[in-house]
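Coming up is one lone chain in C-alpha cells, specifically the form predicted alone.
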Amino acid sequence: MAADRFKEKTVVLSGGGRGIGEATARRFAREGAEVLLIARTGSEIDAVAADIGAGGGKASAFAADVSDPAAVDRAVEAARDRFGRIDVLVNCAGIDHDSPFLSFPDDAWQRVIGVNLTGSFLMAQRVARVMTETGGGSIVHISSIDAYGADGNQVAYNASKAGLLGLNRTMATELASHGIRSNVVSPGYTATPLTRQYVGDAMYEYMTKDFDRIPQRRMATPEEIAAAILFLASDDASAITGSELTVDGGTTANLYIVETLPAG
C-alpha cells in the first residue's frame, strides 16, 4: 500500500459511518487524504472523524440527508469552503427495505430510490460542478451485485443498485472531457455490522467461513471493498472510466445450476 497515495488529496464521502464507508473512510485517512463524511446520523460520522482525527489522520463530518437537493447543496459548499476543491466523491451511502414486491410500501420505494439513486446523481451532479472548476478528479460510486439479480424482498434496492450502472456510464461518458472520471464498485456479501444484524450470528459465523455459494467461500470484508475503491479514485487508475469493478469473491462469476441440478 502507498501510504502516500492521497497526500494533500481531498475526499467527500457519503455514508462513511458504518460499514464499507467506515473503512473506506479510515483507509484514505491513512494515506494521506483530507476526508469529509456525509450521513444523516451525525453522531455516526461524528465518531469516525474523531476517531481518524485522534489516530492523526484528517476527517471532518457534515449531517445531511443526501436525497434532499438543499441538504446536498450546503455539504457540497461545506467540503468547497474547508478545502476549497474536491479531488475524489464516493457515493457509499446507501439503505435497503424487505418486502414482498405486491405489497412493497409506496414510500418505502421512494425512500430508497431517494437516498440510493437520486442521492448519488446529487451528490455527484454537485461535486463534478466544483471538479469542473478546479481540474478534475474521480467520482466512485458503490453498486451491488444485487444489480444483476434478485436479492430477497428488495425490489426497490436492487433496482436503485442498477440503476448506478447507467448513471455512471451517462457520467463517464459526460465529464471526461473535464478531467473527470467515474467509476462503479460492485460489492457481494460484506462482513458488515449490518449484515450480522440482518442474518443472526449463526449464519452470519457460517457466511465467513464456509459459505458454498461463493467460490472463495466467504464474503468479503469491509478493508477488501475499500480497497478497490482506492485503487478506482487513484492515479493508478487514471486510464480508467465508466466501468464496474465487482468484489464478490466470485460470487458471479458461477451461475450456480449444475450444482443444484438432483443427483443422477
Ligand code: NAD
Given for the second form:
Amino acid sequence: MAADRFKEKTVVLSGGGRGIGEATARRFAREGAEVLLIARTGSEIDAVAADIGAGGGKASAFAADVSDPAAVDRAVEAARDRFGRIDVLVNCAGIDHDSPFLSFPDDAWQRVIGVNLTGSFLMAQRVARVMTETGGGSIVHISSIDAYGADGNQVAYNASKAGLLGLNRTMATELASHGIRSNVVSPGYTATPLTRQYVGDAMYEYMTKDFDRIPQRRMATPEEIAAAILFLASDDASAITGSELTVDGGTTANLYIVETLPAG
Ligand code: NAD
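Let's see the other form, the form predicted together with the named molecule, since the form predicted alone is already up.
Let us now look at the entire complex, which starts with that chain.
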C-alpha cells in the first residue's frame, strides 16, 4: 500500500462520524492527508477527529447538516479558511427511511432526498467552486447498489442513490476542464451502524458470515469501501472521471436465484 498518497493533501468528508465515513477518514489520515469531518452529530466527529489526532494523524471536525445550504456554506468556508485549498471531497453522509411505497410519507421523502441527493449537490457545488480557484481536485460520491436494483420499502433512498449517478456524470462532464474529477463508489451490504439498525442480531451474524445472496457470502467491511474511495480520490485514478465503482462482493453480478426458490 502506498502509505503517503495523500501527503500534503486536504480532504473534506461528510458523514465521518461512524461507519464508512469514519473508516475512510482514518485511512486518509493514515496516508498523510489533513481531514475535515462534517456531520450533523458533532460529538461523533469530534471523537473521531480527536482519536485520529491522538494516533498522530491530522483531523478536525465541523458540525453541519448537509441538507441546509447555509450550513454547507459555513462548513466549506471553514475548510477554505483552515486549509487554503481543498484537494478531495467525499460525500458520504446518508440516511434511509423504510416505508411501503403506497404510504411513503412526504416528509420522509423530502428528508432522505434532502440529505442524500441535495446534500451531495450542495457540498459538491460549494467545494468545486473552491477547487476551480486552487487547481482542481477529486470528488467521490457514495451511492449504493440500490441505485441499480431496488431494495423494497425505501423509494426515497433508492431514488436518491440513482440521482447521484446523474449528478456524477454531469459534474464529470462540466468540471473536467477545471481539473476536477468526479466519481461514484456504490457499496453493497456493508457492516456499519446503518445496516445494524435495520436487522436483528441473528440476521447481522448471518450477513457477516454466510450471506448466500452474495457470491463472497459476506458483507463488505467499511475499510474495504474506504479502499475503493481512496483509489478514486488518488492520482492513481487520474484518467478516471464520471465512473461508478461497485464494491459488493459480486451481489449485482449474481442473478442466480435458485437457492431462494421453494424446494422440490
Ligand atoms: P452511518 O449511518 O453509519 O453513517 C452516516 C453518517 O452520515 C453519520 O456520520 C451521520 O452523522 C452522517 N449524517 C447523516 N445525516 C446527515 C446530515 N443531514 N448532515 C451531515 N451528516 C449527516 O452510514 P454508513 O452505513 O456508514 O453509510 C455511509 C454512506 O454509505 C451512506 O451514504 C449510505 O447510504 C451509503 N451506503 C451504505 C451501505 C451499507 O450497507 N451500510 C450500503 C450502500 C451505501
